[in-house]
Each structure stands twice: as C-alpha cells, then as structure tokens.
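So this first bit is one chain, no partners, the form predicted alone, shown in structure tokens.
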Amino acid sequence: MSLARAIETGDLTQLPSRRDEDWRWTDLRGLVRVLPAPSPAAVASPPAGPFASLDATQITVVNGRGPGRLITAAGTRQTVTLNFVATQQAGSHAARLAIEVQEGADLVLLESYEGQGADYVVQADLNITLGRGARLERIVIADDSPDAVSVSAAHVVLGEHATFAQTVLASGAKRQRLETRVSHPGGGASARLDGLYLLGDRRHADITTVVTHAGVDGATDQLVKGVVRDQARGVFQGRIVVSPGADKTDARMGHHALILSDKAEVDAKPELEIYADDVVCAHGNTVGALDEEALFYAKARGIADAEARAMLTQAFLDQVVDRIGHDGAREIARAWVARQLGAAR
C-alpha cells in the first residue's frame, strides 16, 4: 500500500493507515477522503529552489513531470539540484526518479520540495543505487504548503565501500513524510542518515528510516533532532536491522526533540534488531523542554526572552547542520533554520 499507488489507481484503499505499523502516527486513509484531480502540466514558472545560488546542474520536476533517470558516470564528480514543485491548487500526482552513482563516482544531490498551491496530494519515489566505492551526499529541504499531503520515499542500495550521507530538513505540512530505506551490504560501506524537523501551527512531519545490514563490516551513524511548538506533531521512526552473518557492524542512532508548548506532540520509535554476534550497536532517545538554567543565564546577560529561546534552539539544531559535508549547502541549511526560528517569534 502507498500514496503513489492510490494516486495512480484512484483506489483509496491503497492508502496506508494506522493499522500499518510504520504508518501508525501518519495515517493517510483516515485523512484523505477524496483524492484531488490529477495535476495538469505546469503553466507558471516554478521556483528556483533553496539551492539555486550554488553552482550545480539543475533538474526540476513540476507536478510529477520531469526526467526519469539521473546518472553520475563512473569516476566523475557532479553536483545536482533536484527541485520537486507542486504548482496546482488541490491537485494530485506521483513522480519517480532513478538515480545511479556508478563505481567510484561522487554526487552531491541538493533536493527540495516546494508547493505553490495548497491542498495538493503528492508522492515522489527515488530509487538510488551506489556502485562500488561511490559517494553520495543528499541534502533535502522539505518546504511544503501547510495544507498539503506530501510523501518522499527513497530506496537506497549501497555497493561495497560506498559512502552515503543524508541530511533531511522538514518544516511539515498537513501530513509530510520523508522516508529512507537503505540496503546495506557491509563490505566497508557506510551510511549517515541525519535529519531535523522544525514545526509550528498544526504541521505534521514524519522522518522514517530503515537500514538493513546484510553483510560483514558495515557502519551506520544517525542523528535526528526536532523542535515542535503550537499544536504541531513530529514523528521519528528509525530502525536498524543487523541480519544474520552481518558481524562487525557498527550502528549508532540518536533522536532528541524539544517540545515548546503544551499542545505539541512528539512520537519517537528508535529500534535495533540484531541477529548477529560481534557487533557494536546503540540507540538513544530524549524528549524535553529548553534548559531553564541556560535560558536564565542568557536573560541575565540582557538577552530578550524570545531571542534567548531562538538562540538556544538554533544551537540545539546546529549539531545536525554542522555534519553536512558540502560547505554551501551547510550554510543554506543554517540560514533555513534561522528563518524558521525567526518566523516563530
């Protein structure tokens, strides 16, 4: 069951529901009673996207229409901006893109999701393959309209000695889900799956990841942080599976969230499934409020309450931003966080 399948067939029974364990906090069947009409081809000029200032090849997928394949040839380096745009008011569409990073290649993928309309229902499916020794850094900024239902699902297959690094930044929507599933072969490959969500009003964001280690000597490192206020809801589901025979796996996961109002909510489910010996695996999860002592000392130095809260919140989230490898994308991500916090004051 998937949102994309429901959009393509018009069959609402294909929508995932709270009966599906991985969708228990992001129920779509109970939310979407009627699918909007299919989105037409775009007429208006789409936005350039948050990474437009960087030197990169630009790909824009408008209302589900765009190229079906992106290939980074063996031994080459490439930086690409990939901008998914929904321009239609109350439209629905699904998009698919296959991304291949061939042996020894290096790709920086600067991905964004934006909505010019409202009440749209969309899904983007990415099938990503990394060859032996390939490198991919994927930075995602999801800025959907507040009334949208938007799902991004990435399926990543790693080759031996490949390196996959990901950072997802989410501002939420009526329902927004950013899902990543990684097939990890071991064999000296490594994966970093970071993310942050910064939510206000009634926005909902769901960051879901599944990494399956299938072979010896693989590494996974994950850090996700979130901030929710007003009546927003943040969801984190992270699962790392160490299959039988995947010895010498090193897997670490951390999720930490701040709740800044009484009506906001965070649901977190970090999981480790270990079926092998000789592994190093750990996970941690914390949900709380801003440090009152740090807030007191900031205000004692003459910093206004709102500014002190924003400063401490940005410092909390910067730990995720600082792990972005691409210099230009890191600064754009840092500015995006600052804008989100400024709008909340």
The other form holds:
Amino acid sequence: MSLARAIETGDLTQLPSRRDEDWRWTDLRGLVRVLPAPSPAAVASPPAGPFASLDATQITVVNGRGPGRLITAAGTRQTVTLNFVATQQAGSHAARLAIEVQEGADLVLLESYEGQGADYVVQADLNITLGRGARLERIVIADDSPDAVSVSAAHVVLGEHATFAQTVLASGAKRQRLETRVSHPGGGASARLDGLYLLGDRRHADITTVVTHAGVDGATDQLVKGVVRDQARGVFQGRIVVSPGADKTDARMGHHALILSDKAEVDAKPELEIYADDVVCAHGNTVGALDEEALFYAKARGIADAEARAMLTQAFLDQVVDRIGHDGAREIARAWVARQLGAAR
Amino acid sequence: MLSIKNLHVSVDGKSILDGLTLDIAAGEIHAVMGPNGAGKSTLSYALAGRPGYEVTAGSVTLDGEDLLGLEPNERAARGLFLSFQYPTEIPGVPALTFVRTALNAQHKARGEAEVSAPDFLRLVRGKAKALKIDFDMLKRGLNVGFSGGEKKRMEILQMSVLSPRLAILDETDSGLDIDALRIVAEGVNAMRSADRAMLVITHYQRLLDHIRPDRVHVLAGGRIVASGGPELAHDLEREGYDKYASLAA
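The form predicted together with its partner chain is what I need now, so please give it after the form predicted alone.
Below, the chain from earlier opens the complete complex, with every other chain and molecule after it.
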C-alpha cells in the first residue's frame, strides 16, 4: 500500500486508507477519488528553493524527474540542496532517490518540497544508507500548495557509530505527510528526529517516524512541536521500538503542540515498544494553548496582542529550530518559521 | 497624575475592591499597605488591565485620560508600568529581545522612532551594571531559572529602560534578602523624578525604609481606611493591622 504505487500503476486500491493503522489520520483512499494525469516533463527552469543562498551542490527533482542516486564517498564532506518541485502543470508523479553516505563521510542534506501548481498528487521516496561512522544532517522544508497531496517517505539504515540528525518543517497541504523510518543497529549510532508543523486554514500535516533499535548501545532523541490554527489538523505519530537484546538503548521522545483555535485539531500517538532490559526510555506529550500569564505579562509591558502571540509562538517553535546543527540552515529555518507566523496573523 | 475614584473590582464574581479612592500627584511616591487578602494585588492588576479583574464601578485616569477602556499594552504605552509580584518566565525569549520588543512597541504606539540596536544595548548595559545584573543573563530566556531576587532586579531593569510615567511596584520586596532589597531600592530611587509618580504596594514596612514615601495608605476590606505621612508605616509595623479590621468590616 502506498501512494507511490497507486500513482505508478493508476490503481486507486493501492492507496493507504484509514484501515491501515499508520494512516488512520491521513486517509488517502477516502480522499483521492481520481488521480490527476501524470505530470509532464518541465519546460521552464525550476525555482532555486529555500536553501539557495547556501554554498552547496544543487540537485533539483522536477515533476518526479531527477537523478536516481546521490553518493557521498567514504571520508569526504558534502553539502547538497535537494529541491523537489511540482510545476504549474504537475498532476501526479512519484520520485525515487537513493542516498548513500559512505563510511566516515559527512553529508548535510538541505531538502525542500515546493509546489507551483494547485492540486497535484505526489510522493518522493528516499532510501538512505549511512556507513560505519558516517554523519548525515537532513533538514527538510515542506512548502506544498494548499490543495496538494504530498508524501515524502524516507527509509534510513544506520551503520554502527553513524550519526543521523533530522529536522523537518511542515506547513501542510490538503494532505502532507513526512514519514521517516530508521533501522537503528545500536552500536554507538545515534539518531535525532526533530520536526515542527505550523498550520493554518484547512491544512493538514502528518509527521510520522518509526525507529527500530536492533542492537545494544544506541540512542534516539526526538523533539517535535506543532502549532495549529483555523481549521488545521496536525498529526504526530512517533514509534520507537527497542528489540529484544537492544540493551542500553537511550530513547527520548517529546511532542508538544499549541492549538490556537477551537476548530483546529492535533492527533498524537507517541509509542515506545520496549522488549529489552536496562534501557533508558522517556516520552512526553502535551497539547495546550498559549500561556495566558506570559501573554498578559508581555502586553503589560506594551507589546500588542498579535505581536505578543507571535513572539510566544515563535519562542515555542524556536526550541526545535535551535537544535539544527548547520548554522546557515538553522537561520533559514528560523526565518521560515517567522514568515509563516507573520503570514498567518 | 493618577486619579482613582470609587473603584470597585470583582474577581470570579467576588467583590474585592469596594470603593477605593486614591490620588497621586506627579513627583510623589505613595505606599499602599495592607494585610493579606486586603486587595493589594487586585489593585495593581486592575490598574494594569489583567483579564478577569472586572471593574464594576468607578474610574481611573492617568493625566486626565481614562485608563479602564484601554488594553494593557495601550496603558503601558501611556506610561503605566507594573512590577509584578511574581514575574512570569518566558522560555525561548531572551530578556534582551523581550525588553527591546517592549520598548519599541511603546515607541511605535506613541509615534516615536524605534531605538536602534546599538543604542538599546548601550542603554541596557548601563542599567544592568547599576542593578548588578550579569549581562550574559540577559541573553537567556526571560526569568527562566532566575532566582527570586534576580527576577525582581529584572523587573526594575525593565522599569528603568521603559522609563514609565507611573510605576506600580507590587510586593517588590517579597523574596529579597537585605542586599537585594538595597540594590532594588537604589534602582527605584534612581527613578524618582518630578514628572513621575510611584505606587509602592507592600505588606511590610521594611521596603519603605529604603524607598521613602510621601504618603502612606492603609488598604483593608477593599478600601483605603487610613492615610498619613511616612510615620503611618512605622505605626503599622509596631501595632499591626488589627485595629483596621473593624473598619474594613
């Protein structure tokens, strides 16, 4: 069951539906009754993407067409922007990319999704492998059109002593899903799986992560925060599985959301499945409103209501942004959050 | 300057202030003292415009202009400042950012030019030094992890940067040791001026040893039941609030 398979075969019964546990809050089969026509090859030159100002190798995947493989060779360092674009003419398309970060290599992947058209239906699949001691920092900005259906699914396989750090930023779409599945060998490897969603109007964003710890001595750390307003809906599904024998696993998961309107909704399912002994696992999940005390304090000092709310909301989300390791990407992410907040005021 | 006439305030439908009248002229410092539960904090919150503090009768004007119809931020822009008894922690907003945002918001509301970043930093550095606040602390989330004394000094720092026309100090002495009390009082005294008024709300007389008031009022049962010179504070310290209990009833 996947959107990509439905797009490639034209068979709508391949769409994930609410009967699939992992898709219960992002039902595509009930939503997509007719697939748009396959996207044509692009004619115009694609936009430069949100990370264009940074010094990086640029890869663009337009209407599903782009290179199939990215390799960062053993012992080398690389910064790459990977910009997925659905053009004005886009209908439906699926893209596949294999990313290999070889032993001891270091890759900063600055990934983005943007749509110029309206109601496209697309999926991008990334197969990512990290060799022994390899490092990958992946920062994703997903800026789809409001009427789009857009799924990004990454499968990440970590080698021993590999470091994987990820931050996804989602502004939602008709349905937008950023899914990451990590095979974690333990063995001194670590994963950070952060994210934030900032949604207005009727937008929907789904951040889903699954981490499977297979061996001893692995670490996973996760902080996801969300802000929903208007009639938007945020979904967070986080699952950390500690397999039998994966002792000394250290896994921490936090999801915190602000609901800023009566009609907005957040659905959260944090899950820790622990089958090993001697592990440190913790999770926290909170959903609430802005702190009225802080709001009054700011207003009493002269800050007007809308500005005070934006300031407190940005501070709430900045705690995710602050954890981004790459300096340039961190500031681009911070500005992106500020822009989204300003636009939604 | 500040004129409060027959102020009635309810919280959760319960009447707390019951006809409070008080006038403070420019250049003066007035103290309002009273037992716990007399309505001291309700007075400060009602003046600042806190939601939930419902004014059911009476008027409050600052320089002749009605305050009660204004939002809290509009009151601040007109020169009202409340030093909170329990300053709020704001994670993720550095103190410097917060104070600069507040200062520029007030300037904007008054149609004045924004303060540039270098001018602002110069201003804050000087004030922080006088209040013995480590400048690096101002880069952390506002009041997050600050001690009680540090929070009160941050309040005075903000007051000093925002330079209000009317300062209300709500139990600023609570939680302060002797040294912190002296530093805070010096900060307040440095703000005394002919065109600024201050309202010092306190349970104890000790703060008034450092900040000498022109007038002292006793608040009991939601009204001012006695007024006098600074000597009244000493009488209260000696005799307690008991004799006002009957007046309040």
